[in-house]
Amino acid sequence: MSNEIKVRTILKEHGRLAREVEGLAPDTDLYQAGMTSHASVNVMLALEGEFDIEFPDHMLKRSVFESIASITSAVDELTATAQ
C-alpha cells in the first residue's frame, strides 16, 4: 500500500473532514475542507503510530499538515530516513 492510501486512510479515520478523503486532489487544502488544528494533532499521532516515525519540531507547522501531497512528502522524508 503506498503511503499517499495510508496517509488518505489516515485522515478519514482521524481529520474529522467536511468533505470525502477520496474526492479530495492531493493538493487540496485539508483545513478548507474542514480539519481542525485539533484533528491535525490527532492525524499526526496516527501517522507516527502507522509509520513508525516522529515529526521533528522544524515539521510541526501547519504547512506540512495542509495537503495530502504535503503529509505525504513529510511521511515518505521521515521513513527514507529511518531506513
The other form holds:
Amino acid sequence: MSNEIKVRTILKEHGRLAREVEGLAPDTDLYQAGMTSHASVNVMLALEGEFDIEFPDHMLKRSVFESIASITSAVDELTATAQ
Amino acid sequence: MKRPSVIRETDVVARTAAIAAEVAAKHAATVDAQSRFPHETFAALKAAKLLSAAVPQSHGGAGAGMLELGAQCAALAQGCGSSGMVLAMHHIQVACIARHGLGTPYFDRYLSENIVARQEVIASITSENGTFGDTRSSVCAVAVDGENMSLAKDATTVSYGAHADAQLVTCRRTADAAASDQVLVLFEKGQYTLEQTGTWDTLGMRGTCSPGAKFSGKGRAEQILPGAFADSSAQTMVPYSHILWSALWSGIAADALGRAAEFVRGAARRNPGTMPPNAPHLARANVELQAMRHNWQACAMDFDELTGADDRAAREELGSMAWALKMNQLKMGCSEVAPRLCHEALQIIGILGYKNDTPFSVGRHYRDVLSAALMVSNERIASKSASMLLVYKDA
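For comparison with the form predicted on its own, produce the structure of the form predicted in complex with the partner chain.
Once more the chain from above appears, this time first in line as the rest of the complex follows.
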C-alpha cells in the first residue's frame, strides 16, 4: 500500500475533516477542509505510530501538514531515511 | 534590532509614559469605579499621534516593532490597566491589517488615512455564541455578492466596541466553509450596527467596556483581509496578543510593586537603620517581576528578529509548533505571575493597600490582572500545549 493511501486512511480516521477524504485532491488545503490544529496533532501521532517514524520539530509546521501531498512527501522523506 | 535599554528612550515610549502619568493614572480610579471607557487617555494618545505606532513607516506610522509596542503598552498600563489593554488590542488589529492587507488599495488607504491621519481606534469581534471561546472557529459567514458583502455575528464580548471607529471581525469564508476556514473582515463606522446584548460589570478591566453585542454590517468585498485567518492568527494575532498582553500585565504588576516599594521606603525613612519587616518580600517579588519582563521582552525580540526578514521562512517559523508553544508558555506564565505579584504587593502594604482610596491602593491592579488567566482561558491554552507536546520533541 502506497504511503499516500495510508495517509488518506489516517486522515479519514483522525483528521475530523468537514469533507470526505476520498474526494480530496492531493493538494487540497486540509485546514480549509476543516482540520483543526488539535486534529492535526492526532494525525501526526497516528502517522508516527503507523510508519514508525518521528517528525523532527522543524517539520512540525502548518506547511508540512496542509495537504495530502505535503504529508506524504514528509512521510516518504522520513521512511527513506529510516531504511 | 533595538534592545530594551534603547526602547525605553524612544519617542513612542517616552511620550506614552508621560500620558500614562499625567492623564491615564489620574483617571484610572474613576474609569474603574464607573466602568467607563478611558476617554481622556485615548484623546491624549490620539492628539500625540500614538495610535499609529504599529503602522509601518512606509504608510506614515512610527513603524514600532513588538518590543517597542510592548514597552508602550506596559508604560500605559502602569497608569491604567484598562487603557493599556485597549491600546494593546488596537495595535493587534492594526498589525493584522499591516501584515496581511498591505499592498491592497483598500487597506493601504485605510492605514494611512484612518489610522495615521485620523488616529482612529479599531476594535475586534472574535468571540461568538456557539464557539465556546475558540477563536479559531466561527459560526457566522460573510456573504459576498459581487463587489459587496455583508455579515451578522452574535458576539459574547466586544471590547470597547461602542467606542471604536471600526470593527475587525472573524467569520467563515463562505456559507459552506468549515468552521475553521475563517477570514477577517474590516467594517468602518457607518457600515455596521452593534446592539449591546449584555452588561460589563466585572471584577477588573472595567474600562475596556466589553459587553456582548449583536453585530450586523454591510461593506465592500475589498474589506475582506486577503489570505486565511489561520495564517494571520498564527503569524500576527496570537503573537501580538500574547506578547503585548504579557507586557501590559507586567506594567500593572510593576505599578503595584512600585506602590509597595514606596510604602517600604516610607517606613525606612521613619526609622533609618531599621530594615522594614516587609522589605525582603519586596526583594523576592522583584525577582519574579524581572523574570516576567524578560520573558515577554525575549519573545518580542525573537519576533522582531523573525519579522525583520519577514520572508516565507520567517512566516513559516511563526506557523510552527515551536513558536505556538513559546507563545502559549509566555501567556500562561505572565498571566499567572501577575496576580501573584499584586497579591505580594498587598501583603507588603497591608491595610492601606486593601483600602481603595489611598496612594497605596492595589485593589484595582489585583482585580485587573485576574482577567489575564481568563482572556483566552489558560485551561484551553494548557490543553492545546499538552496536545502539541505529544509530538513536539524540543530536540
